[in-house]
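Below, in structure tokens: the form predicted on its own, a single chain.
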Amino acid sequence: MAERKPLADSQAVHDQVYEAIRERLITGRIAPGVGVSLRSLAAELGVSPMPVRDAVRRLAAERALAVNPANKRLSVPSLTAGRLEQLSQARLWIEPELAARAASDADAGLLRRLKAIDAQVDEALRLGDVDSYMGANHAFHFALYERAGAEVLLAMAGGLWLQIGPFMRVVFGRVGADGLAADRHAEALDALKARDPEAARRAIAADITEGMDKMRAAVEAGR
């Protein structure tokens, strides 16, 4: 393997350091039940305990960590059924609507970008490559949420990414690729090509509820 790159020594390392963990979260790399400590993860990312604490203080804030008060490791809340139904809940208020605003805004240009990603994600699929399927996953999507221009709609969805990443690669590596229902991915791209709002919205939608129906199955499944 090749050796990891230490993260730059710079003034901007915190902000590096929290993207850094943000991403392992949002792909699932730290699976949940699993603890960490702050020394192991800082040793994987090449810099200092300081700013992973900074960074897990933030993750913290934002439900996507949570700290053992009695050892300092951190983990990955635990997913009730509760939780998943609020979860599920708010992707359905907030990401179909990010997906409707940016239909209106398509161009050419979105349209062979998130191809692009699409047969990514498709190819991971094929060959089960959990981690790029994951990360295409997650660039199509927000690919798409960024052309909204709604900032706001925006950094909800990806604080609620953050929160159910890590779930979401344990459903993937339940099921397999054989298991996974068929991405609603192309459905969105027609809407785009077309420039209709509620065509986007409603197969964005459908996206969420099959994924998140999965995630569901795999919670109860698990008690």
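Show the form predicted together with the DNA, please, the one above being the form predicted on its own.
Partners and other molecules have been left off, which leaves just the chain.
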């Protein structure tokens, strides 16, 4: 039998388009403020405008894309201090809770996987590979959060990361990869090893606070 596409996560075209645009947003290939058109995206991806519309509407619902109410034109949401502050606060509410819940169910397999991902994070930082760092950092956090078994909160956290993507690109553009070298992943791993929910909560909270502080400083410095 002829095997299907190697992509197991998304068989539908609009899902692939969604992932493609999401990737471009997270890596900052679409600059904030500039407008994008459905047909241009469709031509660029080699599909008809229809699945692009679906993907764009999904992203707009997740606040990863903004639609001008008058124009109906699309653009990446602009970076404002207020937005960043709200996103930071929401992350501080949700993600430590997910980490604490995950710590209760941590096992050796999860620890091994997280250590492997964290090694990729450090490697990307050492090489200054921005894209790899962001991907690995995202993978680390969500491999942990998935263990919490809280689908609703997990989805909310995913939406927050999607909105923060453009901000992170700005941080890298201003302070460089060195500015984000310090994270609390080791502390989080220790907390998981000890199955200490409160320690995991503190470690992730510190990781978020420090990261968002740097982003805030970068955003304010860029005005």
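Just so we're on the same page, rigid core means the largest C-alpha set that superposes within 1.5 Å between forms. This structure is a prediction, so every number in the text was calculated from the model and none was measured. Positions refer to the first chain, counted from 1.
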item	value
Per-residue C-alpha change between the two forms, residue 24, threshold 2 Å, rigid core fit	yes
C-alpha of residue 59 off by 2 Å or more between the two forms on rigid core	no
